[in-house]
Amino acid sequence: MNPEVLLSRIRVVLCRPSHPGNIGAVARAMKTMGLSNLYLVSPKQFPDPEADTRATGAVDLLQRAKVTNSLADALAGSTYAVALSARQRDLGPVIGQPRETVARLLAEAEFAEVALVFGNETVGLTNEEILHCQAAVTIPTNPEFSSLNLGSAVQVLCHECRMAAFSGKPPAAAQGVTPFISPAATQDEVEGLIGHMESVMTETGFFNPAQPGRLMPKLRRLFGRARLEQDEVNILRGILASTQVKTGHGRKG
């Protein structure tokens, strides 16, 4: 199935969140990692201005943002969710790790809606919350300092999200309209500037013929790994020659 379809049938689902600039940070995280459905449950503060502060271009998100009184709500029609969690709790899904769970969330997407469940910023998810979940998942921490905030949070699972669907190869983002490489230069190109650069160091007399040594292989060996392009070797040969022009010698080759 097409990725951006599978991504655009993943709810992120906040329960309860008690601040309005994590919801903007929400919003964000999940607009660059190409999903788009958020739905708030019982926000402390919703709409304000500073959680369109903290999306940072992701406003359309906030805007189309759908808010429920319960998680039940917030689940209708959808087949399949994945709550967050930083311990297994009695009478919960056992907890999975991200890639994995994940992968099982994706291929639920492939046939209905599903979702990702994020809890209180202080508390997390209650036990009933827990219990409309049909998976649950943690986030490998350093034990010494688990603490995640919850736009961190949803980016890592949402990066998860995105790597699954695209089978760990997503689009890279577009590169400027003047591309910076040209195209590699030829085996004639390059045989041109280790003429050149021969000719320039034996008019400094920093090469001497009689006695080669093993400078040109180095240097050829050097060229054959930098992999040179046409335009590197023109600038090469533009150095050579304007020394060249101060020593009073004629540019060859």
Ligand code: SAH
The other form holds:
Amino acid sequence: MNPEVLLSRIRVVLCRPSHPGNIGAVARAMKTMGLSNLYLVSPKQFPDPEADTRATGAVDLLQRAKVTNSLADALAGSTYAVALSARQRDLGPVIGQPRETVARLLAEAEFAEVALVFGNETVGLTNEEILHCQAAVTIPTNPEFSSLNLGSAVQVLCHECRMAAFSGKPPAAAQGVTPFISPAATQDEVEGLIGHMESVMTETGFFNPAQPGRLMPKLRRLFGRARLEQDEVNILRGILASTQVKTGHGRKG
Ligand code: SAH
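Now that the form predicted alone has been shown, please provide the structure of the form predicted together with this ligand.
Next comes the full complex, this chain leading.
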């Protein structure tokens, strides 16, 4: 596939960025590498003149940036998300290397939109945000000083994306992604399944929302590994709906 088209399918998602200057730096980092889809989840201050100043010639990306209230909304319609995190999290996807993970990301981008997800400057990504991602990456650093500036972290990953897209290697072949029989389920379709499962498990008493424990994060991680297809989501939701008919709860969203 044309490398420019592949790069245009990669969303850069910033979760709760605090400093407008960093948003501008991110836009510039993206545009230098040929990426253009910026998503901002609950930015503290945006739009802002400081963001425009730091973006220099990449103000067009800021103007087209999509602002959402949740990471789930920013990932809707995409099929694969990579979390950028300086450390391994409890129940999060196993941390991989940037090069290998970006190769996989581009293999997925052959079929659909994908995302790189970055955290807030002070607290990083929450565990909940990480569980929306199917893979995670740490940029190798000096172990005594491992936290990059947000704009720098985006630059490193966008550079990897550009190198991989223009390497001339077909990404799908490189990472052994099986061609989907049915298209990959989008993040919002998987969210729909998880929500449906939660309602049914609550109705049957298997899940107690007052004492949730780690059931939902564990299911989320399972589906993140499974890389469900649309048909498979439909089958699982059909099974859930059939139990609701039996228990008298009827069809639920
Ligand atoms: N203090 C925060 C780091 C915030 S830096 C923490 O401990 O998580 C802002 C964002 O840049 C991070 O959420 C992450 O998405 C990215 N980032 C910074 N350094 C990184 C690294 N070494 N590897 C991967 N991502 C990194």
